[in-house]
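As a starting point, one isolated chain is supplied in structure tokens, in the form predicted alone.
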Amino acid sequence: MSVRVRFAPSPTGFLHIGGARTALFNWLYARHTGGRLILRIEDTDAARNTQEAVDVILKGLRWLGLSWDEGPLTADATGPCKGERGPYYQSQRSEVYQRRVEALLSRNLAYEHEGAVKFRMLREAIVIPDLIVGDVRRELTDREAQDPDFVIIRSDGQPVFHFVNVVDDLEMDVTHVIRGEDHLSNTAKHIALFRAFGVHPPKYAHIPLILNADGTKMSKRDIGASLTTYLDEGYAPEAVVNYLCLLGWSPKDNREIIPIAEIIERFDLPQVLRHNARFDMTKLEWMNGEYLRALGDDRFHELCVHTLAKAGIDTNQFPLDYVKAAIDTCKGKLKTFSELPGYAGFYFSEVGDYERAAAEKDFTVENRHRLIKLRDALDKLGDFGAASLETCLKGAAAELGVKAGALVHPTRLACTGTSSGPSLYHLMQVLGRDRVLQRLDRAIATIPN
């Protein structure tokens, strides 16, 4: 029988980093193995669940690039996700569950009890053979031993986790079943509830948890815990697969950025490492920052323009070949795009307060008189480029009996209106002479005699 697997999300308000890197590890083995990634919403709790918070389990997903296999057609048959299968919700298979029950009721394998439904758990010791963890002897508690049955239908109707969870691996002929190790102290009765169906449960593979960098267990509140973080904060997907596929697996060379066509090639379970994984954020913002410098520049592009529109900057209104250049200068700079409105805004609109802390350094009587040479030097320079912007500003250094550095400063002040950016004499090339010599202007105006 062919790989299949699942991903069996609660939405309850976010896509947790942890779910993400469950989702991960299901479409991995699946694309490794050849099988088939199934989608599933765990909805049966109405009062928690909301359409907004699958929405964000889609959005998270789509933006990953974890791509499923199996599900409805959606209804909407236009925008990005045409022709897109939808994911199963279990609110919408009562109906299986109800016969499920009924079976289990009329073998007497459940029984009703205080207007609930509770199945007749094993009265042993169940082994949990696990691919990851390996077998695990789950004996019966004290208080269990006294009575180990478990409600499977509430008293108001509702199927529990427990239930509809196996009822859905059973009805969808899962295979695998991937997913955190906090599940684990779940799965013995899983196992149970499979015997009861009379069918072989599939085979389990709980990956280690993700904790914070100190070691305790990551929440919803710590940072970095929601994926919705890295879309809002300008990563690069490709980044965060990379990364969220080492929380856990070892390619066991110790290289750390991999394409995800060689992960997918080499991905196996025996391969999950057995120990929890400590998130850092500071390695992922460093990955981030490789993935940025070796996107390609159409790729490049496409997203600081994304990010630059999210920021309220609308490129359109310049010349496409003048975004482009202004863009590139940014490309080996950023570790995340959100760094980048802050980094070349000044590209898109006129420099408005300057930086005070450099104002007060560099914005001084002295270097009035030093731009005022600079800006007559660049008024009668013939060719703009960035060489000979170079050469000009050292020149006119030279001149003034100072280093590059007593110019260069207050220049890129005066262009930016901030201490650090791009290369000096890149940016003065892409704003060009007009705007760089009005820039000085404003700046030398600024600048009491």
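Output the form predicted in complex with the RNA next; the form predicted alone has already been displayed.
A single chain, with no partners or molecules, comes next.
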């Protein structure tokens, strides 16, 4: 029987980075084995489920490139889907649950209790075979020893998670349940339920959790917990995926940047680590920088324009050649696109306040006349290309008897307002003579005589 795995998120309004990795590991396993990935929306809690919340999940998965073989195509619970085992929204599967409850009730494996329905849980330890953790013998907790039965249908008629999760995995012929380790203890309940339905449970693979940098549980509000953050901050999805793969799984050959096709080929469940991993944003940023550097020019340009637009910089107001040239000077320099507006904003708007520390250091009385000399030399310069500009600046510095840096730093500050940025000569070439002279004039005017 071929592999069938599923990612079954609850639409809470955001996609947790840990959930994204669970989806990723399911996807990797499906692709590795040639099996199928099912996306099932666990929207039994009608009160807080909205189409917008489902959209967040769909968008996140699509952004990461995690395609599913069965499941919804839109956030509309009654909308189109692919696959034969639908509906894939639990809110649309009431009859299925109803049928299954009655089956348990009729065989006295469940019973009514104050309007709810409770399942008769096994009163003994249950062994959970797990592909990652190994066999786990789950004893009853003291509370469970008193009353191990648990509610499967609430008194308002709504089925609860443990029940619908098992029923759907059964109905959808799920062969492997790959999920977070936070479900490990509860798996005993699920196994008991499968047995009550007279079938063998699927194989289980509980993956370790992702913790905050300080080792505490990563919850909704923690920095970096939401996948949307990475989408908004202009990360390359390939980088996020690559980084996530390396949290709990290793190629074991000391490599970090690995093409996804190769990961698919090499990924397998037994090699997944057993211990939790802390999320290291710094390493993700490094990895993202690696991917940005390797990006093709067209894609880089496209993503830059997108990022600038979100920052309120409309590049359409400038000639395409100018925008392209400006963006080219940023290639290979960024770790994330969110740095771009601050890094290259000067191309598209006037320089505002000069970076204070740099101004104090570079806009000095003795630099004033040097800038004036450079300004005049630039005014007379024939070719305003980068190579020519470099010769010009160095020539001016030589005539003044100073190192190039004495001109470079104040000139950069005058042109960009900051002490760091793209290559000075290239940036000046892109800005063009008029803008450069105008910015130098303005800077010179601010320096005390």
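Heads up, when I say rigid core I mean the largest set of C-alphas that superpose within 1.5 Å between the two forms. Just so we're clear, the structure is a prediction, and the values are computed from it rather than from any experiment. Positions refer to the first chain, counted from 1.
Shown in the overlay between these two forms, fitted on the rigid core, is a CA shift at Glu238 smaller than 2 Å.
Relative to the superposed core, Asp222 undergoes a C-alpha shift of no less than 2 Å between these two forms.
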